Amino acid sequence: MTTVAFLGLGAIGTPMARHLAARDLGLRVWNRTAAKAAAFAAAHGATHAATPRAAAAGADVIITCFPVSGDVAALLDGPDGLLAGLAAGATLVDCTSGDPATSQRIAAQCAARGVRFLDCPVSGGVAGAEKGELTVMVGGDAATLEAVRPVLEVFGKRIVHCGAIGAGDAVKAVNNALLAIHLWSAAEGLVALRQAGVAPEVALDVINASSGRSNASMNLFPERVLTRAFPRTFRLALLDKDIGIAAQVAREQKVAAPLLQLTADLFRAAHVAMGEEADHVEVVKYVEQLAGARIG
């Protein structure tokens, strides 16, 4: 039987250790704040384990989920870390939306003690979360992917190859910056709009019909900003460290990206200007701010 750790509860990875908890996985769980844990544990037929080596004592495969690479980093050294708990032959399955240097860096210590390890961010939100319908970037070995295919299966619905160690960390930063791009273009393009005498309902109803159309223009719109809702679901700062995770893939790879770049110093002052906690479709606040001028 295949036993699986997870650490990091947090929004995305909760409902991710739900789904792997209801299968016979002998799940394990640790999270930063103990209580959250011990309190998943207590619902969900799971056990808490007090330390990250604890958790993966014994596990087959590991998954960390976490805001960050640094967050994952930090857990692996120490007597109480999670390299001393990795046993040979384990695989290390990092879920967070890191960047590739630390990913790459990470499999370099979990080979060297003969474990596996791939970078396996998801997209999907909390929503795909809840209905285990993510889709999971993969990079790594592939017949390591295929090993572990099965756990990923119980919360992803869509599981991509993507290449290499640090490959599903790029694919994600890069579809993040795409999400920004869009964010920021049609919250300009419906100010001027509104500024110009057309009504953001009227020229969405265009937009969607035609070629200028994304899920920013189609969904995150009409539901959050004509609205006015502005629903708290992924934070501003995660996705201003994804868009700079993409601006640096291309500098790296020696590749010009002005407007990977652009977007990057944008939602940086953004960042700033709205603080850690204002959800990344309030960004259009701060182009309104800069407007002038409101969209609705």
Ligand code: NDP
The other form holds:
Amino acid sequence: MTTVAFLGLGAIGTPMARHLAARDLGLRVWNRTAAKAAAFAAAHGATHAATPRAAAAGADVIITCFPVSGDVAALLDGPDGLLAGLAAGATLVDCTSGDPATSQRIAAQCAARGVRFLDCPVSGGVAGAEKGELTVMVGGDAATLEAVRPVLEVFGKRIVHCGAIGAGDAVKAVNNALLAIHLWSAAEGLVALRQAGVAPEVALDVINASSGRSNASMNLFPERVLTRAFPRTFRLALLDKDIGIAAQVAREQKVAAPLLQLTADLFRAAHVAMGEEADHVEVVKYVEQLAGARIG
Ligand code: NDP
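Follow the form predicted alone with the form predicted together with the named molecule, if you could.
Full assembly next; the chain just shown is listed first.
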């Protein structure tokens, strides 16, 4: 039997772990705020591990899902750290939307212990995680991916091998940069149209039947902006981080990417203004403030 550990019971990690708990995988969970892991373990029949080391000990597949790669790196060392518990032959699957350079360093540390590593960021949001229908972008060795694919399929519908270690992180960052660009540009456009006398519902009706449509225009604006509901599912702080990684990837590859950099700068300012807990779609409120007008 494959034994799985899951560390990082945040907004997306919790529903992912819930699917794993429903399988016969001997799931053990660890979370920085221990009460969350204890409550999860009690509710879903998992084992609450007191330390990252205890979570990793004896596990074949160890899944991490934290805000940034640096959080994973920080959990590796020390007497209670992950590396102290990881056995040779185990695989560390990092579902953090991380950065390629840090993932490469973590992979090297793991390799020195005979532990395999894959960067496996996910997309599909909390709703996709709840349905077990995430897309998983994988960087690393193809044979390692095949060995852990059955575990990834517990929460992932589409598992895509993107390339070497860091490739999953890079694809995820660019995907989210596109999300950010769509959100921001649709917000500017809809504010301008509203001022020109066009109702946002009418504008979206046209755009969503035309070439300007995106997930933002088709789903996020109708469900979250026009309703002014702005549910908190994915923090703006995390989207800011993702665009920063995309811009960094472009710089590292010496590729001119002025729009990625501009978007990174705009979202950094929005993140600072809106705070740590704001949802990513609340960037629309920031665009409205800059414009001095509202969409709806
Ligand atoms: P959250 O902010 O909801 O949760 C973060 C988790 O990491 C919590 O369990 C938190 O613990 C823990 N954590 C935070 N900082 C540290 C630290 N320094 N050391 C140890 N644990 C820490 O994030 P999400 O679940 O939303 O996101 C996790 C990752 O998934 C991010 O990389 C994000 O970009 C990505 N992602 C998120 C999506 C979403 O829709 N939410 C969609 C796709 C990807 P505690 O409970 O103690 O605060």
